[in-house]
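In structure tokens, one chain follows: the form predicted alone.
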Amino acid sequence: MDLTFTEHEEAFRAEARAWLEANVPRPALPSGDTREGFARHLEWERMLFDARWAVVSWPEVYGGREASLMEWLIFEEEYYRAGAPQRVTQNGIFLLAPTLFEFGTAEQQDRILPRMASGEEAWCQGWSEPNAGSDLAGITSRAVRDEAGGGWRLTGQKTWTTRGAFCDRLFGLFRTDPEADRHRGLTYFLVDLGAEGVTVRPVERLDGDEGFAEVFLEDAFVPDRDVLGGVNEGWRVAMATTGSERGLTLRSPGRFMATAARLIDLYRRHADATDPAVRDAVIRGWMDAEAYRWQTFWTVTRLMEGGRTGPESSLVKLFWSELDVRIHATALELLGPRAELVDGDDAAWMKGWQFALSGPIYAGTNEIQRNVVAERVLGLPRR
């Protein structure tokens, strides 16, 4: 891997700093979990995807500036350097959009990806149900054919919906095939929240956050043209969305370095400095986050060779996931009792340390990675 950036990527990442210093709203905008928040980042969206900031790897007809892998690892880390707003369109942007452009259809591209790239449309994920979160294979809800309507009837429930109170459309796996193994008979759908027997119910925080919610299907309507890859072949697509979620896109290296800089600048600020473990504990999470950011450029080296991801996957979520929550309880350490105000230049760190907690959760539970690396990339049996 050639760790040196290119006249070209150098001049990418000049451009980006100098239009992410002019444009980032200041002050920071409110939470894209709440209703008002998430309008507002809408706004901030649009103007990245007028801008051509929104989707930059992606073609140019779709709204991208066709850059590579490691000019979006640059973006990324400029965007975060600069306090921009988080991406409220991010699980159709870096999860449902990478699965497009791999499985969907030239029609479903030409539909999709402009309005999402917009922010016209934002989606988000429907895998988890009551009884089947991180055992992605267990999921109950059920498409059943409808030949007369030409399309699919949908019915179950998908639960712990980020933003699903406020999203436009959901894409998930539904179960097209009863009698089929665990992971077969399994179909991914792309669901309209808007159609008639989808109800979306939104469950509030103990933060006050709104955005979450579960989604409730009786017998609603897809259309055949809104499945993704083929029927039956739910679980094949899945896991490139999966591959995603716990991989390369939605937790890009820039987001943990802008926070150990963060944590750095506390430090200078608050800590006290005869204290060595507070101290090692700072320097690690500025080291990990540099390694995280190596690791990374050596995968996208290794993508844009022609290789592919895999269940190393696994292994990277669990670095990124465990690095978040190391970080947040460095700083509400430094912090002390001013950790719990909640207004102030340090009450972020709160929230970022309450949401830092879900990591090990979210994109399937750190125990579960734990036995895929274990079994897919250390080759052990399984027990």
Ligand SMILES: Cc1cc2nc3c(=O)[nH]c(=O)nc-3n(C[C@H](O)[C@H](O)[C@H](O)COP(=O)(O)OP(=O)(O)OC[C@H]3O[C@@H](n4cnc5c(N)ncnc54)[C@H](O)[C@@H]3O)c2cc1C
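With the form predicted alone done, generate the form predicted in complex with the ligand in the same format.
The text that comes after this line covers the one chain and nothing more.
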């Protein structure tokens, strides 16, 4: 057991810290889930990319640094410690890219990854449909063959598409074989949201931002080169990387360590808040962020020595999402009557609280994750 970082890792941390300190925008950018804020965030993404911080773990040819998983964690710790902006490109970088690396052709990788990394092309995730939420295999949006055009015609509706109104492209599952079994017959498509037949309607989220969208498709054309993985192989392709959505690549410990640090800062500024129960909750928030950090180092050590993530990633998703809710609830208690303010210095907590509440819903609800843990980690019988 060696819990020190290597000289190389320390140098990497120092370089990231120095760059972030010099470059993180102040004051903070407006929310990336609004049109104006999204544009400002893309400028930030471009700065990250130019300094090769956008996709540190990727190959150098695509703008990365070939950083190890451990270095990536270090970068994330520094990123959130510095209070840097939300990553509006994350659904592409953390959800689509792992699938592209695993299943994409060389042509697809070369064409798509650099533009994704630089933010020139922003991606959104098109899984959910009005009648397919937790039961994702209930997808009914379909794609029919267009032999003459050399591609497919997509028809149907996607919903809850995060930042769909601002993004350029959508990755999603569509039914290509209506006769096949629910989980077969699906294909993974990369859709141009500017294509004819595509209509995007922004939907206001709980916190008032237009961060959601509905995407309507009517005979929208997608060329063959934008099929990811095999035709009718979509379920397998999509599921292969769900671990990265639930697990540490979507929500690394650095994020919650930073939130816990902000909570402690808030506590200190409210030194009159002597309620021992609130104090205890602050301590728990910090300890839980530590627990997440060390569980992650434990897992990453295993991965770096050749292990793979399995259904345990559901435990990770449960932990970070519920930790985030608890920390924000504690912050609101500290704020007392000022908790309801959505203007002024501490407004970020009420906004953060609302977003934290979505954690147990997206990326597979926590009820579903508990089912997964019980059935696939503990081996309890399915019904």
